[in-house]
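First comes one chain, alone, set out as structure tokens in the form predicted alone.
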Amino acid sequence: MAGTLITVAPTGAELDKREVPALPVTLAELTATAAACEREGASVIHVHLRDDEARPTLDTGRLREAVGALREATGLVVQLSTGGAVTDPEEDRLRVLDAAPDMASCTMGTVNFGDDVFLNRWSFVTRLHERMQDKAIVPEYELFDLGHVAALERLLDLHGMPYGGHVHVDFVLGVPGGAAGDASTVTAFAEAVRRHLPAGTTFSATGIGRTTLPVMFSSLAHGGHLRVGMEDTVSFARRQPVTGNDQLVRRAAEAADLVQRPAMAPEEARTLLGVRDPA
């Protein structure tokens, strides 16, 4: 692998702006964050939106506006979250695709999420996968546990390859209720991907909270890619809050340089992932 794909997840649906002032929640903050992260080495942005009161929203109009603004301000591959908040109904999550992003997330199974349950029924996963095929949107399959690798193998066998013909997954590790965020878990996931998913499948890895660094270094050691951002951690180091998403992207790019797989440009990411050029 010649380079490292760095995805930034700047906002998420869980954090409170009042407690984390650096969290980008307005469209202006999101586009400024995206541009800064692109300069530091990000090539993909994973987007959750907030409403005027900074609450998570899946409003289709806001999503379309955000996709357009991010394309105007940056060259980043725009990936919308179909996860939303854990309380969002399935039909609202499916309508995210009407905003015509380059990519969208597709979580491969249900997982405990702290005190909540992140519900992803098999019928919903298959509808999401097939609708992305129809709309020419590239999925990033989110894997919170090892069983999700087997679920993805089954999905591809029964319902075909994703749009673009390339399979890309993200290991989301360290969520309370999901797989652990440590080196041995990254190894287990990487081996499962190699054994069960199509040749050429690529993976990124995300470490939640204090698992950020061990997951980052382990993913790079296995030839994988990275997702970082304030959705996943708001601590840069012990007693040192994150000052902005660009700070996390810069550290990831520096780590990628150390392993001689520098951060990919957005154009390289599009080629790798099979993402179409924006209209």
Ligand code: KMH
The other form holds:
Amino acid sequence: MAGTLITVAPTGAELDKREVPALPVTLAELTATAAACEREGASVIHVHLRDDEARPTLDTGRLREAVGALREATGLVVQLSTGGAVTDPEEDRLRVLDAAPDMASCTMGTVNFGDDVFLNRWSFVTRLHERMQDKAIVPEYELFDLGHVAALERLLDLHGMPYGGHVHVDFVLGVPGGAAGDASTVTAFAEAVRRHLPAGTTFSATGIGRTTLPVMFSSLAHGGHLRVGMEDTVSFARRQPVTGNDQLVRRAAEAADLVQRPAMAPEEARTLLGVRDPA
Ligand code: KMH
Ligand code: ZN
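The form predicted alone done, now the form predicted in complex with the named molecule:
What follows is the entire complex, opening with the chain shown before.
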């Protein structure tokens, strides 16, 4: 039986370091949390960077530096976010790929995001997909709503398979404005993947805030993989703030052990996802 791929999303673009002191925002904090998460069972890291004032940034120089530092400090598959913050322009988001990560995220449509709008126009999605094909970067398709499965089916039909020939998607559930973070929604997404996407497509799932546990257990029950991290959840339990990303990865790895699909090593994840060998 295959293992469980655990992706850690340690930082995100939304949280304020002053309100969440354990959030990794410097490069030293990022590499330290990455190494700790790898020890606990993570095999992929989904990266958003912050600037010297801890504000979200898509600066290419910083992104390149972070990719190098993460490769130096860990064996993790490095996935850069092209989602950025809701305010980031499309051209800046496309330029993320110049930092030559192993993977990058590719959100499959526009979604309300709290009071904001996370804009992903069709023309932008297709440019991102094609540029990743050209640059040999493996996408992780982010699905915030059920319609995003249909959008991905259309994308693959019209523009071909991603680099590496394997399709991997991530259900991001429980965003205010997107699909709910509960077991029946995971079931609906898993079924839609099975019906509409190529055979062999793999999925992970993450639930925002308090939806993290139902989404985690439901994904495992469907043979899916996991994403956890402070981008999505900063509360470990009621009135118990997360102490660090490694705490969330450890819990995910324990759950994976319980279902007898233990956490995958990064090399296994590389093979599964079709990621090219590190330079
Ligand atoms: N920060 C959100 C607006 C991604 O990384 O690709 C988008 C996001 C998705 O986090
Ligand atoms: Zn993200």
